[in-house]
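First comes one chain, alone, set out as structure tokens in the form predicted on its own.
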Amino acid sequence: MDIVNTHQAHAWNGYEGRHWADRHDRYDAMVGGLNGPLFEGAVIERAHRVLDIGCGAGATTRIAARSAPDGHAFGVDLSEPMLERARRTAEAEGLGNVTFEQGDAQVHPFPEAHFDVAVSRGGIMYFADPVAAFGNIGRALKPGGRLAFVCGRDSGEDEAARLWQAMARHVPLPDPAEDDAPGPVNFTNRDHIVEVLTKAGFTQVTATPFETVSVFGRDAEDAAEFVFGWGPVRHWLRDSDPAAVARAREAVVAALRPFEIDGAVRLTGPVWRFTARVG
């Protein structure tokens, strides 16, 4: 297996894949609202083939895989922690027409001019050379093929903004404008995006901004421990006092005491749907 992000591989084989394999259940409620815009934009047919990109724990995969029922739907992702969780959820759901397997999207060797569809909800944040992924990716499709996507979008108005500013007063935090590694950060730019899709070799590029609702926890005591047993997390607070990180704790917990909305912590966030073809 050819590996180029390898800084992705590591964490998503370490601690941070095994988070979200063990509680993928977690993960899905707070992205999920994605799902419906995403599918909209790729307008799976029922024989397409249709390819996952960064598929983690398989929820998209699946959801692919039973909109195109006489086709087939192969995700792919670096993590095996979670495609072990894609693979039991599958079988266990009597899914016969998914396939997972470990690979990086930008040298994985795909079959050429193979799939009709490639859709991803946000794992194309990570790649460490977005243009030659994009162009591997587009390599894949049948001529015409639709690629369709969801990302952050960056418009100030992100709910989610008043956790991180409430545990910055108690504990470092990596400034956004220093931060140039792959991921949600560095991919919200429309320009920059666009940009990247044609040099990649896309035409037809549309990008459609929408707002999510995403759930993270039971209440905002569950919500924190959640956010605080997040892989990035864990990292960014390794040396800091335990008196800070506890502060830090409380903080986002009254923090999200306001978005406790019918047994649940909501909180809305900016999105972009971006959609794209092949030649």
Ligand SMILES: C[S@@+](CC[C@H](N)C(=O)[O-])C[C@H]1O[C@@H](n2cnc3c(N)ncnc32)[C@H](O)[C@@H]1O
Given for the second form:
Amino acid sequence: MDIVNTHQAHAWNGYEGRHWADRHDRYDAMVGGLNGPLFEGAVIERAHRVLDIGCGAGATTRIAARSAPDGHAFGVDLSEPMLERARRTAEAEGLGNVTFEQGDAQVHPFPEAHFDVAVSRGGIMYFADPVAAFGNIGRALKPGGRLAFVCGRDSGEDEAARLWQAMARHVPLPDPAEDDAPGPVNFTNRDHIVEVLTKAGFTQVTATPFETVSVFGRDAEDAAEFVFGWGPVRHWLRDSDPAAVARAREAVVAALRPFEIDGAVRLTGPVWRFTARVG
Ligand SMILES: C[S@@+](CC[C@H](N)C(=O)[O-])C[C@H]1O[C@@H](n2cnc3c(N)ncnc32)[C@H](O)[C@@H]1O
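Follow the form predicted on its own with the form predicted in complex with the ligand, if you could.
Let's see the whole complex now, leading with the same chain.
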């Protein structure tokens, strides 16, 4: 198997991937608001072959498979723990037109000009070489094939920012402005993404801004526990004084308290839906 995004492969096959795979229902509830805009942009037809990039535990691959009952959905991801979860759920739901494969979408040897549509719910922000990766995805699409994905948007008006600000008052966090590693924080700028897609050979690029509501937990304590369990947060805090981490957690609980409504902590965040065509 060809893997060039080795750092990501390590993270998604380690703690981060297991955290997601073990709590896939919870992550799906958190990002489920993205499904509507994503699939409106994908326009999947009954007989389409659909590629789901960075499919994770397969929630969107299963939606694609149901949208293409006479076609097929193929999910590719770096993370074996998440793919194992994806296969088990698809089997339990009796979906016969879906397959999952471990691979790095940047270099995976997809069959050429094979898919009608490629989709991704937040699985395309981690490429070390985004132009090469989208070029590889473009070659897997038929001429005229469609790409649709959702990712974060750099609007500066993010309710979740309050959570990070509360945490940062007690423990050192990396400065997003100085962090140029591939990841969700650095794939949010419209012009940058348009440039990447255009260089990779895509045309008719559209960028649609929208707001999504994410459910972080039942209440502020539950949401804080979830956030402090995230792989990146654990990594940032690994050398911090436990007393400071405890104070940071209290501050995060207090910051999340105003967002507890009707048994859930809901935070609104800015998102992009991109669509593009090949050829
Ligand atoms: C934020 S998760 C989203 C998972 C899934 N799309 C969902 O919405 O539930 C990002 C996913 O992208 C995958 N990923 C990151 N880089 C990748 C790459 N180069 N090739 C394939 N998958 C990748 C990760 O393993 C992870 O499952």
